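Read the single chain below, which is given as structure tokens and is the form predicted alone.
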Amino acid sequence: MKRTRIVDILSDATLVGQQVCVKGWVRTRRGNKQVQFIALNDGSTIKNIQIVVNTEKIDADQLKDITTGSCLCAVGELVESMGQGQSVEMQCESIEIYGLCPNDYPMQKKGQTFEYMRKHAHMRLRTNTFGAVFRIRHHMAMAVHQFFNDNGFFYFHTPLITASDCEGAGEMFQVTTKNLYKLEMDDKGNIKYDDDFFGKMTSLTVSGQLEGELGATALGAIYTFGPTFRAENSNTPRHLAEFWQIEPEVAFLELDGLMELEERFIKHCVRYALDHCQDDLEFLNKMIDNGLIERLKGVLADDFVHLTYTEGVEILQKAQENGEKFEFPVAWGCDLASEHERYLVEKHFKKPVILYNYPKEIKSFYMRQNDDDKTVQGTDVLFPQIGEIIGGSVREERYDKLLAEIERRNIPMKDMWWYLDTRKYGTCPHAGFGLGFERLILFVTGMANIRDVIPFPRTPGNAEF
């Protein structure tokens, strides 16, 4: 008999009175000698289906070995439920066990800490919490593609292996086929890459932005959505070594248009979550963060605040003078910490903020310089609970300005000639932003640690599964 997904059974009233077949994993089994109740979940929804088993029809010896985590197939009639907690249930007529689950199953019904579950990341996917998180992650990926497709962007695939460092921080994972135990050096003590696969030093990308700009200056508007890598030794709840990033780039877009695009995009994603993930959000609101749904709706309620960096620093300094305690002091020219960003969003304005016109010394070389020669047209979108969720900028399109900044920062020209060509041949104003996908999932799910919103986190010292 063909299997019916539990999400479809629970949403289709016409199935009541019909024979259905369900397959999934046991959440719980309880009952007595006459009747047993099995809660079955197949991953299609946070909700279980209750299977009512009459022990006169099903062999008791078959039932006694069914424990939490066991996988089975059940066939029976779908009926309206007289009990609380579900609208329908199945009157079971047959059970086939695919896989029993011994007592050392790591995800027993008792509550587990998130730290414990990270050690069993291959099994944590079957829990209610992580099922909800990763269904929401799927829907957020669909929201991303829908937004850009509907707004005339082209999905553009930038390389994962690159010879350039977009951020200029040097925290990149090297890609090589060389024998690391027999490295040849030149007379200056540098590793020779002539015989390496690509004939030069290459790394995993930290961003697809630079290549994305090439796409934007040919196709008009593109977006990337793929994995990126940072070899940053950060053991924090907000950092991963491997994460997914969304990076649109748009020709003929200036600062006001960039901020408008950032706000429209993030609101679209939040609205999509509220429209498509109601059951999972309600579960997470109840079990993880009881302010989650209210916070999501709050993002949609008002326009974002547009605030210059200088104005933001003045607000923070005034807060310090009035007794607000920050771990890190605030001064013009400093890179704002998460505590500063969250103060602006959660305490001062009580709504998302787009901060712009940052000091050029704390931002990347490619950002467009303002006439004051002190600031650049960079933007950060700041959210409650998260701090910075989007970082973007108008890109410096003037050849002479960009070249001077590259030289001032001692960025090797051998890596940047092709990027400068976009300013040399038919340059145009353009802008874009980057959004770490996991930061978005953190906000939408209410989870506290970024390692819990990606199936298999890669962090310093951890590359399991």
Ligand code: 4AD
The other form holds:
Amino acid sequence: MKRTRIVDILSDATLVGQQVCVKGWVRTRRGNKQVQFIALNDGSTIKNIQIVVNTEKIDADQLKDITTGSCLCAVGELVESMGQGQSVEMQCESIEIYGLCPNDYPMQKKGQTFEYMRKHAHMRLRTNTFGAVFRIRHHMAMAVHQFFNDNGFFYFHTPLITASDCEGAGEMFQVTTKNLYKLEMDDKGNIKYDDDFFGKMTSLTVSGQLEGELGATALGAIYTFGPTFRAENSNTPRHLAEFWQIEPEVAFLELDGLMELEERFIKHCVRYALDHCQDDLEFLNKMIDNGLIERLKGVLADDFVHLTYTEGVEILQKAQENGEKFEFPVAWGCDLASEHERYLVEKHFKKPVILYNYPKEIKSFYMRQNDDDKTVQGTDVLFPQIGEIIGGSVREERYDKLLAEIERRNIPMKDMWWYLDTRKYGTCPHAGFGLGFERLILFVTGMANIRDVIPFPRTPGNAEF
Ligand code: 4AD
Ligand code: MG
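Pass me the form predicted together with the ligand as well; I've looked at the form predicted alone already.
Next comes the full complex, this chain leading.
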């Protein structure tokens, strides 16, 4: 008999009174000698279907082996439920067991810590919480594509293997086919790359932006959506070594338009979650974070604050004078720490903040310089609980200024000539940003650790599964 997904069974009233077939994994089994109740989940929804088993119909020996985690197929009539907690249930006529589940199943007990579950990331997907998180993650990916498609952006694929360091932070994973046991050096003691696979030193990309700019200055507006990699040794709840980034890039966009796009995009994603992920959000709101749904609605309710970096630093310094304790110092010119960003968003303004016009020394080479010679048109979108969720900028489109900055920072020209060509041939004002997909998922799910919103996290010391 053809299988029906539980999500469809629970939403289609015409199935009541019909024979249905469900397949899934057992969440719980309880009951007595006469009647047993199996809660079955197939991943299509957070909700289970209750399977009511009359022990006269089904062999008791077969039933007693069915424990949490077992996989089975059940056939029976769908009826209105007499019990509480569900609208329909199945009066079971037959059960076929696909796989029993021995009692060393790691996800058996309720209330395991997230840290424990991370060590069993291959099995944690079957729990309610991770089911909810990864269904939401899927819907957020759909929201991303929908937003850009509807707004005339082209999905543009930038390379994962690259010879240039977009962020210039030297945090790249090298890609080589060289035999690391037999490395040849040149006279100066440098590794020879001309005989390596690509004939030069290459790495995994930290960002698709530079190639994205080539797309935008030809197609008008593009976005990337793919994995990016950072070999930064940051063991925090907000950093991954492999994370997914969404990077739109738009010709003829300037600072105000950039900030407007950032806000509109992120609000679209949050609204999409509220519209498409109701059951999962309600579950997470109840089990993980009681303020979640209210926080999501809060983001939609208000305009984001626009604040220059300089104004932000002034607010933080005043707060410090009034007794606010920060772990890291605040002074004009320093990179803001997550505690500073969260103070602005959670305590001072109580809504998302876009900081812009940052000191040029703490930002990347490609950002458009302001006339003050000190600041650049970079923007960071700061969110409650998260801190920085988006980093973006207007790009320096003036050839001479960009070249001077590349030289000042000693960025090798052999890696950058093609990028400079966009400014040499028909240059145009343009801007773009990068959203860390997992930071968005953190915000939308209320989960506390970024390792719990990507199926198989890669962090320093961890590449399991
Ligand atoms: O601010 P970042 O470094 O900016 C760029 O890479 C630009 N090239 C983007 C652009 O303008 N096209 O990174 C962008 C975003 C951050 O705001 C953050 O959300 C996320 O990427 N991010 C990380 N997420 C998880 N783990 C990490 N290690 C991350 N580093 C950055
Ligand atoms: Mg940044």
